[in-house]
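As structure tokens, one chain now follows by itself in the form predicted on its own.
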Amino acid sequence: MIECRGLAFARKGYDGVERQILQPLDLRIEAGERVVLLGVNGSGKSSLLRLLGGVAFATAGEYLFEGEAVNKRYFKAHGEHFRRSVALQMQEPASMLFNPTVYDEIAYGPRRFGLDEIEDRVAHFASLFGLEAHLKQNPLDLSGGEKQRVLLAALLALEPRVLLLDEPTAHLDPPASGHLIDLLQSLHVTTLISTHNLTLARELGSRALLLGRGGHLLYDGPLDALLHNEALLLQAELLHRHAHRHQGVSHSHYHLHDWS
């Protein structure tokens, strides 16, 4: 479904300096399954999905939907099949809400792909990710935590073949987040997620990619094996060194890293 052959991505900044974002990686992700992607901030994590999402396009190599390259000659005459189809969260939410009410945010791409049954969709997704109350409310008025449901469920109310999630649980409190996961784990789709909560990756999915410092693909493969191998998650940086204290005595021991 999704693969990418020598793809990386550079960029200029503001200093006028081309930075690579992301090496030349080569991955495929197959229909249906779930994906985490791993890697400290800076690693080119959020740069990788939004490759995959459609929104920035690779400076080296191919990107692959369904057999096809992704570029702007494909959107050209599949753009509104690949926005149906593949969903993209980016990191803050407020970026990617524009309609004046949860409602409208909730109904947008219901409406801009002809689906049926507007209102009661609308409802569901409402309903899923408690929103009933906030549905005449502007999205933009309410907390990150809430932002970020009513993003999700604009998303999903589209009912898209893949979804790609940067930090889905970082504005979200505990029973937020777990009910996020509980409804992940209920949908037939292809999902690749990141995440800075290592607790929470196995949750996520059971293949795992790691990025590292420079944007270079430094694991593919099944997330158990990675979160048991001490030497790459050192040199990626996921796991320090702690100090701890007992009645005089003190030891060192290391930790995986855990952003909630």
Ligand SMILES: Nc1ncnc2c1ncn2[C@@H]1O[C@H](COP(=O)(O)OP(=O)(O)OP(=O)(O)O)[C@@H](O)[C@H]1O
Contents of the next structure:
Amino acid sequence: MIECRGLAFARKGYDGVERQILQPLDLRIEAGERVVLLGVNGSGKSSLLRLLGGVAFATAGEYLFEGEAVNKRYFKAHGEHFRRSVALQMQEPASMLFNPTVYDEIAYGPRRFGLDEIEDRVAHFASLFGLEAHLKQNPLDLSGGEKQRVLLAALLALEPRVLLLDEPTAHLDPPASGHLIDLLQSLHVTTLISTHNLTLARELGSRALLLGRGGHLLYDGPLDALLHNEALLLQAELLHRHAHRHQGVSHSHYHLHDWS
Ligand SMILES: Nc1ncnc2c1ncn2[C@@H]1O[C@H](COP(=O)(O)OP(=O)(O)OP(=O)(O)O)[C@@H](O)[C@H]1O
Ligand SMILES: [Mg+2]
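Okay, that one was the form predicted on its own. Can I see the form predicted in complex with the ligand too?
Following is the full complex, with the preceding chain placed first.
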């Protein structure tokens, strides 16, 4: 369903210096797979998701969706089909909310693509995310976690076939995170979800992609095997050595960073 061949991304910063953000990578994700995207800050997770979500274009290599190269020409011919099929949740929810009310935000995609029973659809997805009381409010007047829930409800209301989620639980409280995980597990969609949280990763998928500093793809394989690969986790800086005090004795051992 998704294929990357030598896909790479470079970008010029505000300082005018061009930096390689993703090194050439090869990747295939089949329909129905649940893949977790791991890596430290700046390793390129959001950049990869943006490329796969069609809001940025590779500077080298190819991205194929359903066997067709996704580029500007593809969007001219198949943009609507792609947007209907692939939903991207970007890391900052506020950057994706632009409708005057929560109701309109959730209804936006279904209206745009001519889906039926808009009112029932909005009511259903609002209730899934506990948003019933906020339907008349402006999304930008809500809290961070509430904004995130509006964004997720709006994306899921389209019933896309591919969900690209960039740290979807980052702003959510424990019950909302748990609820989202249950919901994602009940959906028959292809998912690629970035997270820093290795405990959460187990709930989100069984295959892992690991990006290292400099945008190198360090690993593509079973998540379980990665979580037992101390050397690789150390290389990716997802594992750290800390000094600890246990019953008056100070020593240090490795820890998975799992605080987010
Ligand atoms: N608009 C941009 N212009 C220039 N460089 C950028 C831009 N966006 C991201 N970068 C650079 O690309 C690299 C990867 O960023 P990206 O946001 O993809 O990382 P990430 O893995 O999602 O990090 P985080 O865990 O902090 O969300 C970073 O070093 C960043 O400085
Ligand atoms: Mg990011």
